[in-house]
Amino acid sequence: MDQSKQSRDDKCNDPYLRCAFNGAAQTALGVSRSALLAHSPQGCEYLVNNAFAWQECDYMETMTLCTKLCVDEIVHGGEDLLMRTIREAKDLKIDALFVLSACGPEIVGDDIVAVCEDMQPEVDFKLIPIQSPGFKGSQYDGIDIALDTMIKRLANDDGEKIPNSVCLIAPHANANPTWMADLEWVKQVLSEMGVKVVATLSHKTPLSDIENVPSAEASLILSHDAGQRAADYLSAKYGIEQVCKGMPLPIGMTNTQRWLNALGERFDAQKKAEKMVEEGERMVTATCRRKWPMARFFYRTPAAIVADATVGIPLVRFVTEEMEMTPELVALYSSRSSVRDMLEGELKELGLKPNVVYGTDVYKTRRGLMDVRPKIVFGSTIERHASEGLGVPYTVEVVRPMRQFRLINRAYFGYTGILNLFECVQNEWVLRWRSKDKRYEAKW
């Protein structure tokens, strides 16, 4: 399928996902001692600093800025403006100033590459225009987009291969509220195997980082929803091999099973990831066997899973295996050939025929879930209210936006995130029977 095809089946649909322009945001704000010029009216800012708390920027640190376009410039071109905003940010004590380009002034031809071409003599921090308007489509197309254009902008391909090396790809491309912890896992595994991680691609990164990501040997993608683009362009101009390629990411047992393994193959560090499996596994046994989770209670219990790509794939062996229930709806996000072809695979693996809905939206959602009636859903807060009134009595809130977001983070990857997502099982299970004749002044 090419690209602009991908597009158009990706396209922005909120709740679920931002448009472009977002995505953009989110992929520019994870680089270090940088800002953000949003090339804008200042309702769209709104997505910059939704972008901003995703990445959980220190506000201390990290400068937004937006051109506040209004019905003048909307109509007859802004880039007047944008010279001045820049202008006015060169005091910035900055490496680089991201512009990024909204839906108005890219449909009435403002060029925000000359402007910050012609710029660029004026301020001591580098200019980089990232072309992200919202209609180009969804948020993961943004992010693509965005690291498309680090990429080829900051890219230096004077230093040599450092042996035993990765680039991470993509990891704000996750529904998982908490997606820092999973980043975490995978650095410390990779630290374990002896991998240095050249970039990451982007979150907390230093732009000689960005530089510097030529002199990787590998990549690995930490999304199934954006990023394949930027690892195809590697593997294409600097020879830089992609990893776990066409894989699950790591949750559940066997998903990390195999995806432990493949590194450990790749890396010459077999041993070390079979000792990994081993100590994980007996990890997970032994702490279900002290805790009784309740996984027990839900033996072939209909469910459905509602999410992104990222979380959802391997959900649905988690949900199978783990859980042993057994998945009546999938409905993901997203819907790109490489997402299809995964979860086909995943489903004709498992022998499961449930329906399967691909860039689902809040109406596909519910008619998916009034065909099935499942008995618990794995989802998000637009799910328990899309479940009202089909008698579903248990929804567990594992994806974005959740009700209650949790401050402190959490993987979803590797042996604690098993226990992670157990533990939200549980909690539901619990809140279940919970009494409703109890009144809130009685717990005091």
Given for the second form:
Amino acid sequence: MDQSKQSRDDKCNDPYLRCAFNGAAQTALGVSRSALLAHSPQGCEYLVNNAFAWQECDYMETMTLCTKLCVDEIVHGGEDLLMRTIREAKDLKIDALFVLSACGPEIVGDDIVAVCEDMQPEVDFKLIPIQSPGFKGSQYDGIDIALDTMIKRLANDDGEKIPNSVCLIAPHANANPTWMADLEWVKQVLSEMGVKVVATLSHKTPLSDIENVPSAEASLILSHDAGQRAADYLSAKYGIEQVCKGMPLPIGMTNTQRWLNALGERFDAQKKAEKMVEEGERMVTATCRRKWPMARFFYRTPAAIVADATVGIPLVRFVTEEMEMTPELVALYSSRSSVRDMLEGELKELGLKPNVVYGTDVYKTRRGLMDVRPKIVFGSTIERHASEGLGVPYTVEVVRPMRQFRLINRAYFGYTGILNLFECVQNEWVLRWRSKDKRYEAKW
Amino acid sequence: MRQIAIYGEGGIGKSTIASNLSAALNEMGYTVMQVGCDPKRDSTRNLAGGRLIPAVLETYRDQLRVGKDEYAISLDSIVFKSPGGIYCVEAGGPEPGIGCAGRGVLTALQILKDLKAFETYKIDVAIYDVLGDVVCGGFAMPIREGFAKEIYLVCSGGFMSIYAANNIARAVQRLSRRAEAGTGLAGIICNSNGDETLEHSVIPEFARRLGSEFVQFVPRTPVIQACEFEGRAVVEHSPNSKEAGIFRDLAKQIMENKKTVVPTPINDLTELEQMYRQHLNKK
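Switching from the form predicted on its own: structure of the form predicted together with its partner chain?
After this comes the whole thing, all chains and molecules, with the earlier chain placed first.
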């Protein structure tokens, strides 16, 4: 391949992630009794709708507004229009209105912070400006921007700490379509350990919870892709210690065990943690013995993992230990140094040397799959298409976008999560045998 | 139709050159339209008797405010004929500190194009007086969108004005490859800051380095300043003055000059400084 052709190909990148505006909207929509005002052209409202779906918001409860910027506002500035729109929304029965600015108004310099300050006396709800133009980065960056703004603008520190309490930083950064079930599992575990959740940032979170964040003793991040900035700020400003830092999330036996034990140790509930691990592992082995999962046919099968870091990193150990496959490609959407450190630590511990791609896009994934030629890919519907013609017989859809398991939340975390993942693999294995062509590929 | 754009450092006197050029061309019998592409909307002041005419973007905004759309704008509301018979347009733009002037220029030019202003008034020469202080893509719009075909750079003997002109030449070099065929640098005009000896030495050299021509020297004289204060073009206010002759000569040269080049700007600041220093030391 000549040099010019190669450089052209290298620039062909279809991203997995949406922009910062989308990430900020996802986070803001997680606050209950609030509305979101997109200070943007109409097209960006599509991203808000997407974020709406990711947060599983209810159209009956949450309203999204848009200033619908046109050329006049780009030329002359859109602050007047933003003021008018806020004024029109003043009768809404909400606690907060998040004003999110998109690329256009940020480029021309609309000062949404000043507008919100000017308009605050006119409305009964809190106006929270979030400067989140899409060009600031990916949706992960948008989540960080929104969390940063929300905490800095809303948190009230009265100095009182609630014993055994935690602030869950649970941005919906992961491509896990079942993240709410994971969140519920975490909350249940914490409850059984006697730990109070002060606030969840953010999913159906009342404004008062965010105000109380400084009273938490600890923070717990349920993502490897976003939220670390918020945890660092809470630690520096309010002395809130981060637990389970640098540890893969609880997907698979070992990860769950490590994670539960770390929590138990921090909150003085070791016995409870040990019991959870013991019961969980017994349940998984007993279920597998009875149900006889077909997944065992994948012994030492070359595998590829294409996912966000939140799911992708713990999945490496799950695929290696539980499924007994051999990961030969790990492609992660993120490329942050914390993500690199964590994955490299895991690979070293497991004695694996797969091809690793950070900050992957669809093109890089396809190139990675071409190099490795795995038999099974853990990824999304995109990887199913990206694998076309490469002789990859199985694509297990475990991350967004996916076509299966979209209606009911199914956890990946914890012991039920292990069985859910087993089931995903087994279904793919069974479905593959329905096609003569694919059966041939799978067999030979 | 000839489409001529005047570029140069902010405050260098582009509007003075453009308006006097328009008046001289009008006197020669051409149908001229001067388009001021600056939010300050002061380009056509010299032609409109010292008054500021309503701008395209303000008219557009007023229409939107009363619930009309952009199609409600008519040419009558944005094109004004000066007492001397020159068609004057001001793009206008946002208030200082908000919005995007560059986008405004493009929008205004697009409105003129959509309304077929040049065809309607049978314009022979369109002069675009381009904003000087904008460094974003909006500054390049008249070139990129094919409105400006022949580009004249205005500079004085001040180093920074030459530096700015050189930067503009870099933009012209890049954009002339993409713009419609024929767009390029047509020449350099000196609007003197008073140091004539230096200017007569350095500006022709600078023009040569760009691969272009030194077209005209416009002296710094009380006559031009007085005309400007009165809001009149020199050929109208002082038609028998030496300065009127200079602008007539400029108009004649421009109409005769149909050659444009892709400029070869000086990319190294040190080289530009050396060139300037050589001429400074000659004095």
